Each structure stands twice: as C-alpha cells, then as structure tokens.
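Next up: just one chain, as structure tokens, the form predicted alone.
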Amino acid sequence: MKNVLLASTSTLYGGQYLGYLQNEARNLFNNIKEILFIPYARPSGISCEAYTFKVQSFFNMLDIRVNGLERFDDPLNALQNAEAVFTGGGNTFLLVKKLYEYNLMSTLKSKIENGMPYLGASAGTNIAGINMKTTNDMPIVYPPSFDCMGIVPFNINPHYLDPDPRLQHNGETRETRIKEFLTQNDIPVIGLREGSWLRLLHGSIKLEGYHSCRVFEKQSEPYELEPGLLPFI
C-alpha cells in the first residue's frame, strides 16, 4: 500500500524550506526515526552535503534523523535499508541520471510500491510520474532514460503556472508546452501549483493543499479539479 505525498514545491514565496508541509510531514513519516533523503537534484550553487544540511534543519523540527545518500560508498544498499526517503528538487535531468547511475530507480519504485513512506518535492515529485518529460528543467545532463517510476498513472508538472494575459509575452506557455507534450504522448498530465500536493494513501491519490490542479489529457479541452480524490484514476 503505498504511502506518498507528491508537492509542487519545498518552499512557498515568502516561506520557509518545507513549512507548508511541516503537518503533512509528520503525518508521512509517523514513527519514522531516520529517513534517507536523495540529494541529486541539488539547486545550483549548492553540495549535496549542504543541501541535506539544509533538509536536516527542517526535520530537526520534527525530532527526525536525516541520513543524505551522499555519504554512503554504498547508495544502492543504503537504499535498500532506508525506512523511508525524502527526495528534494533541483534539476530532474541531473536526478534522474544519477539514480541510474547507481541502479536506484526500480529500487525506490519498489520500495514505495511495497508501502515505504516516500516525500517528493519539485524534481522528486516529477520522478514518481511515468517519465519526466514534462519537467521544467533544461536538459543540463543527458540521462539513459526518460521513464521515471509510474509510481501514479500519470505525469506531473510541479510549479504550474497559469497564462497571465498582463504580461504581453509572445512566447510558449506552460500549457502550450505541455499540450505540444500530448501530441507525441498519450500519457495524462497534472499541472500542479505551488502550494498544492497529492496525496497517495489506502489505494487512492487525493489532491491536498490550497489550489484546484490543471488536468490535460490527449484530444480533449483541459480542465480544472478542485481538491479531493482523483476521479479518473
């Protein structure tokens, strides 16, 4: 059974690193002592070390260990013992291609199929999805492969953003994008907003969290769904 909180993002404008989720946090990792957070996708600028520093503080809050991949000669063993994982965002290119570096995708996958507590923000959102092609990130890193973990039947774009007709912007919106994204692919896409988060739990996906999500779909209109369980699924 899995047990799984997908978020748009780890920070809200004006918050603080995971804040918003610090109650859905608690309720993910009930129990939990040490959780193994995935560093890969680390923001520019920033070591994985500091970046699971960063991860640290928040949990501290929470009376929870943190344990960053980084530090272990052995990523795909200290996977295989982990309890529970936190993936954060960054670069889903960079992501991925590590976790396939070191033969942890279908590991994770597993893992979480097979009930493990699993945090996704942002990047670690995206790799839950079947593949991550419809990421933000530029490609700064060439990975194997796009397929993610199909950990839910669909893919997922975190940070959605709306058009906003005041800004007079010629170029491709989000949505455009991801509608030129259904014309090669048949594979459903949510548009996720900041401040948004689904939820998988008792064998359901709940959206959670403050904003309807953004549904796409191959050969139809898209369309909005207030939060609550995922009818389509």
Given for the second form:
2 protein chains.
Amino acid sequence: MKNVLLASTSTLYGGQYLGYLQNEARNLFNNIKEILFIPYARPSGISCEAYTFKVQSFFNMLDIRVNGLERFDDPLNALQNAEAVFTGGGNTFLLVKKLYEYNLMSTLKSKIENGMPYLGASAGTNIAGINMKTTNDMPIVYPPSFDCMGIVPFNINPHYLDPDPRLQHNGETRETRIKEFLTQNDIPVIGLREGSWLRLLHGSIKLEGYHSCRVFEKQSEPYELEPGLLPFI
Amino acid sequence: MKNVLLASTSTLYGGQYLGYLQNEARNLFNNIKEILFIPYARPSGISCEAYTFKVQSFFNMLDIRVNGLERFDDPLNALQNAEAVFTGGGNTFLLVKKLYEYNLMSTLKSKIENGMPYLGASAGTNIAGINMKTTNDMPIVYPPSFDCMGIVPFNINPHYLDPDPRLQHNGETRETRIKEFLTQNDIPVIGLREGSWLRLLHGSIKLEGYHSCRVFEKQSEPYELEPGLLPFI
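Having looked at the form predicted alone, could you now put up the form predicted in complex with another copy of the chain?
Shown next: the complete complex, the earlier chain at its head.
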C-alpha cells in the first residue's frame, strides 16, 4: 500500500519552509528515524549540500535525521537502503536528468509501490506523475526521457495558478498550457494549487489542504474537485 | 548578411495580431511577394490551417501571400524554395520536435545565414537562439534535441517579465529561472520584453522597440541594455 504525500509547494507565502506540512510530515514519517533527501532539483541553483542543510533544519523539529543523496558515492545503493524519501522542489528537468543518470527512477518507483513513505514537493511531486510534461520549469538541461514514475494515474501541475484577468501580458495562462498538453497527450492533469496536497494511503488518493483542485481531461471542459477522495485509483 | 527580425511576442496587450510590427514587417519583406509560414507551434493547440489563415489575414494588408508549411507533402522542399520565412509563436517544444521530424532545422539556419529574410515571434524567436533551454513553454512533447539554429550568439527569453513584488505565489520568477539556466550552461541570455525585438541587418544586431532588454551572463549580475546596437556579433 502506498504511503505518499505530494505537495504543490514546499512553502506558503509568508510561511516557513515546509511549515504548513509539519503535522502531515509527522504522520507520514511516523516511527521513521532517518530519511533520504533527494536534492537534485536545486532551487535557484543552490548547492545540494546547502539544500540538505535547509531540509535538515525543518526535520530537526520532528527529530528525524536527513541524509542528502549528495553524500553517497553510490546513490543507488543509498536509495535501496532508504527507510523513507523526500524529494524537494526546484528544477524538474535537472532532477529528472540526475535520476536517470544515477539510475534511480525505477528503484524509487518500486520502493514507493512497496510502501516506503514518500514526500514530494513541487518538482518532487511532478515525478510522481506519469511524465514531467506538465511541469512549469524551464528546460535548462536535456533529460534522456520525460517519463516519470506514474505513482498516480495522471499528471500533476504543481503551483497551479488561475488566470489573472488583470495581467496585461501575452504569455500563455497555465490553463492554456495544459490544454496544449492535452492536444498531444491523453493523460488527465490535476492542477494542484499552493496549499493543497495529495495523500495516498489505504489504496486511495485524497485531495487535502486549503483548496479544490482543477482537473483537465482530453475532450472535456476543465472542472473542480473539492478536498476528499479523488475518483482516480 | 542576415536579414532577420526576432520579436518577443506577436501581439501586444489590446492590439491586433502583429499590428505593432506592420512597418517593420513591410521593411523586412520588401519586394517579397510570398512568404512561407511555419505554423507548427500551434498556440492554444489551434490547427495549422487555422493558424495560417490568421497569419494570411495580417499579411493581406502588406499584399504578401502566405503559404502554410502544412500544405506541402514535402516540407523540406518547400523550405528550400522559400523566398522568406515567418515562424509563429506557440509551443516551442512542439515546434522544435516538428522541425527535427521534417529535417528542417539545418536548412532553415543555412537559408537565414545566406540572407533570406526571416521573421520570428515568440517560439519562432526562441529557435534563433543557440538552444531552446530558455523557453517559457510547457514540455508537452519530447523533441530529439534542444539545440536550435544559433542565428544569434546567445539565447533569448521571449515575453520577459520582471518580478512582480505583489505576487503571493511561490513559483519561480523569470529571473530565478534564467539564473538556474546559468548554473548549467555558459550562454548569455537576452530577456526580451513584449514590445521589443531584435533586428539583424548589415552584420549587426540591434535592439528595437519600446523597452530595454535584460542581459544575463554566467558569474555576473544581470544588467539592462537600451535600444540600439548590441555588443554581440
């Protein structure tokens, strides 16, 4: 049974890093003494070491030790031995490229499917989808594939943003981008707003947190789902 | 000598499609009776046919015939015979994938280097850079490479947007994204604001239009350049 929490964002406006998820993380990592942290997405280009340090500061409050994957000569072996994993946000292209480079994607998937607790935020949430084709990130590196773990039977768009009618800008809205995705792919997309997360437990998928989510499917109009059980298995 | 216009956007807020570029397009396509249009970026997923129709409506005002590339069984042959080319905006991943699929990227590059007039808007501007790794678009398809034409010796970020301090959202700013790019690549990036364009003529590159541009380079702070000749050749 999967035991997974996929958050839209690590940080809410004005809040502390992972602060709003403190109780959730405590439940997810109940009885876990040490988690493996995957730092490769490197938000704003910070080093893996600095990123791990930041994550450790949060998990100190939960009495959980954080081991950054950058500390291991053999990342695959470290992953194979992990009790629990957290993948932080940043650039999804960079994250996915590194996961393939070190041959970690399929092992992470099978450990999660076998019940290892997993926390993802932003890019770490993207990789739980079928592929990374609905990321918001800039393609700063070329990964060998866009395919991801498929821990959920859809794609996720983290940091989902509603169109802003005040904006005098010709860039595409998020909704337009996801509709473009659906002209090329037949995969549902969950637009997950900041402050919302998905919780996989007891064989079901629940939307939790402060907002409804927006669901996009090929050949139908987008619609909202309120927090609670999602009709996807 | 290259004869190229690279626009940040096709459309200004409240304006008509390509309206603000009417005089510029007239100069660029002086004495041209027919242009080849590359519609593959398909903004909002519209069909290539509908996109060509829209572009024709604009070029009617200049008495120029528009031939959409979707009308040809042999796109490479059509490109080889083109007098002038316009590549419209939309999704850069889709555009680049199709250009490689039909083997058009290198032929387009060499025709432009040999003086064929070229107009690019948004995604059509991105492909004139060294690679597409500074596009804002969603990776809805997987192109065989991110490499582009290198018509200019840098990358371009079209629709460049300054950070908005009012925004209560944790998604990355454009500046943060480009800085992430520079941790992985040593290629200058020109942030081109809507209403600005680059003009390649007489062997030089000029910034024209309504705004300064923002220049990002590895290991230095971003800076502004005013309209006029750019210090890149």
